[in-house]
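What follows is one chain in structure tokens, specifically the form predicted on its own.
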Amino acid sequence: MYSLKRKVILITGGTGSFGRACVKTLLEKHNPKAIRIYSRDELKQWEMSRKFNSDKLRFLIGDVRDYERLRRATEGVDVIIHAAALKQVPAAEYNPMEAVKTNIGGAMNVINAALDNNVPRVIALSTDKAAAPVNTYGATKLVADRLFIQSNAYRGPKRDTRFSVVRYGNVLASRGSVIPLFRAQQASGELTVTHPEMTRFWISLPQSVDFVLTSLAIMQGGEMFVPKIPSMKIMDLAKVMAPGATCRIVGIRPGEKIHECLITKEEGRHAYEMKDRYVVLSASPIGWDNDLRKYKGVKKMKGEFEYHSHTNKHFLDHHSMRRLLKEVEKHA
């Protein structure tokens, strides 16, 4: 198994939520050479050296949108995690062209950037909204997501970058999520909610991170690792975090969906199951054929296999909701 020790990592939007979680574990666990936090924030990265104060770090500022930067910042890199991104739906529609720029140009650079400087292993974070998208950040990670998988079939003879997609749901607690939209709601005893039968796939932050990391250790290339993650309902959230409050339903959003989908039917045809994950694999050539092998105890999944987050066999109930909301506090 690929192992991160003396290994020099870059993340892209390392100072998001994501980010600073994921180099927390990398510093207690994986003992990395350095570890490069590439992002635009200044303030950002000042308060994570001021927290980790740790001498492998390497704050770079920069845009995944300025190839050349992202060139120089990748020299010299064993792994790339790609977290960098603009994820708020509402924002992306009003802002179309810059979620382009940034989820799909910022994509293709990093591409671009490995492949000119051979980064063995490269692995990006994708959402629930890029399968069967409806909205345009959905859809410019959809993009994103086709252009990491197949740039597998790029790097030629002489290279040995390979690039994986990782795939998983809302992140509990991260910024922008409902969790924090409801806690500074409780004071208030009303919560707004969007959808009484509103649905969603949870995960959360430090389980985020191992799923990239132990993604990031058994890929080959061109695979796409979808997690098993509980689902539950928004409507049921709202009532275990406010028991007493009321909860006023507000409507969905311009390019929301009342149920999330990880897997589409498509999709489904080319996908593997492992104990604890989905592995897809491109429906495309992409240089070589992977080795089912490497996966342990990977089975193929039979008939027109979907994942999606209404019909999802494992709900969470209220203690569940109860007893996850205390780890994500512990984790705060």
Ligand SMILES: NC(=O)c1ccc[n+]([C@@H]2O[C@H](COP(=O)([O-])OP(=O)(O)OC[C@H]3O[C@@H](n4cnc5c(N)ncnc54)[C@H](OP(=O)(O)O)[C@@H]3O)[C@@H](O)[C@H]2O)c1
Second form
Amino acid sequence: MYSLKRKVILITGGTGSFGRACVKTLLEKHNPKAIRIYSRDELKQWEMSRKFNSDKLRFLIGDVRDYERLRRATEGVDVIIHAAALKQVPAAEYNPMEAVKTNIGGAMNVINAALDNNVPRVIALSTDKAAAPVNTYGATKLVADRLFIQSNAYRGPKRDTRFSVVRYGNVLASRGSVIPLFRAQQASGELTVTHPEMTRFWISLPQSVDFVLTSLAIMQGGEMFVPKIPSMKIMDLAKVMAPGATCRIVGIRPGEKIHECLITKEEGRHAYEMKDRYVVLSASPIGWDNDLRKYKGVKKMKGEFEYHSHTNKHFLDHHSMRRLLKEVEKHA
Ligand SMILES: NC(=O)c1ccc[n+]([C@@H]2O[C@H](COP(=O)([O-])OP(=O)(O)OC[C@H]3O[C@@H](n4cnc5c(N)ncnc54)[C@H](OP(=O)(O)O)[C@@H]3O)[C@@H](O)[C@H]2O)c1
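Please move on to the form predicted in complex with the ligand, as the form predicted on its own is already shown.
Complete assembly follows, chain above in first position.
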């Protein structure tokens, strides 16, 4: 079983919501040798260094757009977790070239630095917005997904660098998500909802960290891992968070979908199922093979398979939503 014990791990975007939660788990449960946090803003890094106060953390100022810096930062690294992104849909719509530079150019730099330093494992974080994308954020993340998956073909006979992707839906209560918005609106007695039928996939921050780390442990390179997670109706969430409040329908925003998708029909043709996740393999794995026997209990998906938030078999009822919200408060 692959272990992170005594490994040197680099997390791009390590000061973000995911990065901080991931560092906490790594320090508490995995005993790594060192964790390099790679991001731009010194203030976030300083705050994080004070919060964690661990001599295993190294804070590297750098931009994923800067290949030279990344190459130096990835020397001697065993694992890269690529979490840095421009991820706000409206910001990416308004600044599409910046989204391309960070989400696509940054992915290329991470891949090249990993190959040049022979980093054994690289896992990149993707999003449901990348499946059949309708906005710039999703489109840039889809290109990044393709780059990571197909870069397994670049390693050649001399290197052992492997690239995989994890793709999941909305992280409960992450920055800019609907839960903080509803919380801020609660006192006014009116919540704004974009569409009465809107559904979303949900995953908690600790679950997303666990999912990335367990995918890292079983990855062979070339897989996209998708967790089996529940959906909820945004309207139901509003009712649970503010019973009795009015919900004002404000209309769907540019670049927004009514329902999200984690695996498209086309990706579903190469999808396999494990107990807690789907494994989507490349349609064109030129130069590498995935040994299916190594994924525990894996089964090929039958027929036309696709994974959408509104047709998901697992929907959260009000009771489970309340429980999840309590869990979120605990980790806030
Ligand atoms: N949150 C969700 O609901 C969700 C759902 C699915 C997938 N994801 C994916 O998960 C990943 C992490 O999300 P998150 O919620 O942790 O995001 P976040 O809280 O916004 O954090 C983003 C991190 O990336 C860093 N960053 C941004 N641009 C950078 C650049 N050019 N170079 C280096 N670092 C940069 C930021 O630090 P600086 O600004 O200091 O550089 C920060 O540390 C993203 O790839 C996102 O697409 C998120």
